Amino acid sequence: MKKSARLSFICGELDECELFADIGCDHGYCSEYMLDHRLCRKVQFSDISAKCLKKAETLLAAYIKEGIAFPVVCAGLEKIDPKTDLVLIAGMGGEEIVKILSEGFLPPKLLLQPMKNSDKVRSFLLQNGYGMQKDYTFFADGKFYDLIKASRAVKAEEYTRDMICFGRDNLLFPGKDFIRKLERDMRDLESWMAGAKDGKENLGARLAKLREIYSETCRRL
């Protein structure tokens, strides 16, 4: 299988550490990327079903053999170091990378991209000493996607109410991904008034925050 556009662009955000821990790691094409990059000494990737792990452990079958390589059977970062450096959690909802972080620990550096509930990521984030050094929208395979990169070595930034909502990056310097996504989901907005007969009065308070947040991020631009 091919890695994805979505992939790829998760893998251009990483940094490099002394030990990589990647979370729900699929085919574990992001920790390959850390490996033959030698942008880590050591991967740990994971997964909580040993069957859906054997994926990753084909991929990288020779990194495991050179001992520098680990797959781990586990719910979230029940079994990972704690002294992991790196820790990259992708493809999972916000309110379940919130769980993982709370029921784990708190590793120096994060790379999240979650599929929704970014702004829970965020508060969480912001509550435990973290400082985002990226906070945007990004386009992929036919999708939007938040990316979130945060460290506790970084000041924690300012963050207003509509920062949370919708990243910090996406409102101070706003990209044009960021501004497909206002109008898609203005038009979704729009579309779903049309044909409610309940709810409209929630909807046209959501549809009119899009459109204050659209109109000051095109002055941006």
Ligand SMILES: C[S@@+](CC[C@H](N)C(=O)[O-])C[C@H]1O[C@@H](n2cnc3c(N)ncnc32)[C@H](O)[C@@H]1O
The other form holds:
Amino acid sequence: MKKSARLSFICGELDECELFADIGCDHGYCSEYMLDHRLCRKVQFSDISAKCLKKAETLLAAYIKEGIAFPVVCAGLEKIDPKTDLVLIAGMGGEEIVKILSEGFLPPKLLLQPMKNSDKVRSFLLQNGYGMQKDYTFFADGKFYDLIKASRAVKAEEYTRDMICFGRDNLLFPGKDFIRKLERDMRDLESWMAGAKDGKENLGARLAKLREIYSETCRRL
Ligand SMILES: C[S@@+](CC[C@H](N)C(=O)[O-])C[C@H]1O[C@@H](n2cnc3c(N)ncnc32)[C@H](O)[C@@H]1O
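With the form predicted on its own in hand, show me what the form predicted together with this ligand looks like.
Time for the whole complex; same chain goes first.
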């Protein structure tokens, strides 16, 4: 399997289930991982684009023939079996992820890797009865990503505003990837501020927040 470090990371967080759905699967590597490792009984892999789905259909041809993998062309959860117990949505924006879940159904377990607007995803999950099993930032292939593993069987805990913005586990149990991301973001803001003619106040407020989180985080290490 020639998947990226990001995808290997995501696959490492996939749990065993009965019926798995990989929404916006594109290449289909995560579905392949579930099937190769016998982590589920059946997989539905879907994409809004028939052309993208074709790649996964080729990759998973043997499993399709065996009758345990099912390709679906659809938007979001439109044609996905509502009895699916684990849904993966990775590599899409947070607003798109929220739209997919709002317009579809709410499965017992979710693994989400938003490319941006993770705060909107966290707020949506908390408002809809999910508890977070994991909520942290990781570094792979030269970039930082957020990963959120949520379950309706886990009690939704109180999230502070900072936890919603930065990710709960990053604040409670900071890892080196989150610290590196804070350092990178602070450097970026400092250089934008140095070159900015307008909007310095907003940038300054954002930088002050990052510095506050950074010093709290370092204290926790
Ligand atoms: C950047 S790729 C991510 C692929 C894979 N999930 C990953 O993490 O590497 C996004 C994929 O989602 C598909 N997509 C975008 N919006 C979608 C939607 N609303 N429903 C289903 N698929 C969608 C795109 O066609 C594309 O193949």
